[in-house]
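Okay, so here's just one chain, in structure tokens, the form predicted alone.
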Amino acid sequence: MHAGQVYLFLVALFFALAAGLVGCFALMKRMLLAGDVISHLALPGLAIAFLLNWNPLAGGAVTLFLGTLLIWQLQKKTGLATDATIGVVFATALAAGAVITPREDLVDALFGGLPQVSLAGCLLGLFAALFIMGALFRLKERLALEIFSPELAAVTGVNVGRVNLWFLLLFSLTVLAGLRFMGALLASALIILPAAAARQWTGKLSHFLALSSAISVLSVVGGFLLNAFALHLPTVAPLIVLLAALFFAASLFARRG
């Protein structure tokens, strides 16, 4: 395993930790599927970066965060639910990205397979993941209060709109951290599946957060190991998602039992 693969694996592990935590709050806010759509907002930026020979992640970051801010503004101005506003922006972003992405780069953009991670890229990815986890730790109580009682949160001085914006931005940053090896189509899978699986096993918040992150990390480790020693696929993302789906299936059977 050369240095670029080691850096990618480290970024993937820390991304998995952050994704597991973000997914718990996204599930409690009932925006898991809406969050799946957010990852597609990066596609036009990836397409423009491919066309201009720029860093794909830089292009994806621009449209991802601009799209997130647009969703927040539309939600405030129109009063539409988060999933409705995301749907409007998503349809436009996906169509634009599909039109302008070079055909030879489309698979990499959708399913991962962007250039290998450099040391600088690895450090940036680790910083992003640590920032997400630290910000969630600081926002945890306000997020929980806003989720279970927005009225009480407002009365106690919590700026609900600002908390929602921060969470959307953290969600988008998590998606961005996973774009390199998960792609725009699957980047949110590790936000959705581990949290959904963990929720079947526990209702206590601390256990929920820990179990979701553990499932996310195990899916990443298992996916990389399977790909390195057995399957040798061009991208590891589908394996990671399939393993996370197996954890979810196991959680359903365990709950029934």
Second form
Amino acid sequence: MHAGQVYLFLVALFFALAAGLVGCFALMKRMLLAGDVISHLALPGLAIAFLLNWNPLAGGAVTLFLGTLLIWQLQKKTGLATDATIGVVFATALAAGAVITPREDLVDALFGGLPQVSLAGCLLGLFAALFIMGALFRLKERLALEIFSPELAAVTGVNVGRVNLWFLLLFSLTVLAGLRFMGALLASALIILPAAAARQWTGKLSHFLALSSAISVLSVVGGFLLNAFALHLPTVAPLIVLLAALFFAASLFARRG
Amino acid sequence: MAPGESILSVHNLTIAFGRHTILENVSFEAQAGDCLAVIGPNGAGKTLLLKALLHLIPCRGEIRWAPGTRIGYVPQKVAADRQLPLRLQDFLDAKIAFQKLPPADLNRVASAVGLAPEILDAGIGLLSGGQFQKALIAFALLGEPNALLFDEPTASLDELAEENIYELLHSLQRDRGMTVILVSHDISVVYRYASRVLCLSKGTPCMGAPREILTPAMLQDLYGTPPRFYRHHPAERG
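Next up, the form predicted in complex with the partner chain, please; the one we just looked at was the form predicted alone.
What follows is the entire complex, opening with the chain shown before.
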């Protein structure tokens, strides 16, 4: 196996671990689908990067984080709910991305690919995943309180606005970490599906977090093996199909606590 | 804080949203160990008053809590998603971890409010109305508050559960010397447990002992209908 493929596999594993955790909180905050849309904020950045021959990830990162900040500000200024503000910014980003992206790069931007990853890229991905996991570990009590009741969280001393911003940024960073190989359309699949499947099996927070991460990691391993030995496709779509099958199987035998 | 010392001082509190003024120039004080009941018709601003005292909403005027005051709050209702994958213990543990409280506090408050250990292990969505209310009180009691703010704590409970909750509140106030600020529609409860009453209405707010405030004429003026309540025998106040 080529070193670049090993690095890609390593990044995918760590990304899966972080995505599984982020997904749990996104599910509890009822922003899984809204979060899915966030990934599309990277499109105009990817497009500009393709046009100018820059690193697509850097371009995606810039518009993703600018879009996230814009959503947070709109939420504060307009009093609209998160999903409404995400909807507004998403539509704008998607349209801008579709207009600017060169036609031949559009499929790559939307569905990702399985690129060779350099050692530096691998280390950067690992660092991002570890940062996301560490930040979530520090924030988990604050997030649980905020999710249960923003009012009670505020009375307890939690800075609710700041926790929400942190979570949006961590969500965006997770999407960004998966953008290169997952693509803008599928980047949030590893955030959504493992958490949704894990929720079918447990009602206890610690079990929920552990199970979601485990499902996410197993699906990456399974998806890569499937692709390496059978399908040989240049995208991660088999991984997502595997995850979706797992979710439907879990929902058939659900025993929620 | 010694009983009788001022724990809360509110001066010229005004709450307004746009051109709509809810409360205007409300001033009052609460002493340590008081049970202050806030009464008034729907829309008088009782809940908003509590939220202003907790700095949850913008307002004008001065709200001064005595240094060292630790506040616990039990809201009227929590719009929490009952499908959340959280057990009651996860929820209480989150506050213990965030405020760095001793882990033993969990069992202490649970037994104080009468929550059995197996209830702690139950999912939030599986709790009955009374258990959920007790859980909110247990949450408020973590961190040993010396002031408790209750917003109609028994609004969704049956009579027996309601009686239990008020007895619990009363024993907390009596045994721990807590200051309690209680919003209630139930005049007989107010008469039974409150040491002072603040009534909010469209006119000037008034404050005094229950016997002075809860007169039939005053209640008719406040609610616009003849009052229906019964007076407990003084010995019942425990």
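What we label the rigid core is the largest C-alpha set whose atoms superpose within 1.5 Å from one form to the other. Positions refer to the first chain, counted from 1. Note that the structure is a prediction, hence the values are computed from the model and not measured.
Q: Verify the C-alpha shift of residue 242 between the two forms: is it 2 Å or more after superposing the core?
A: Passes the 2 Å threshold, so yes.
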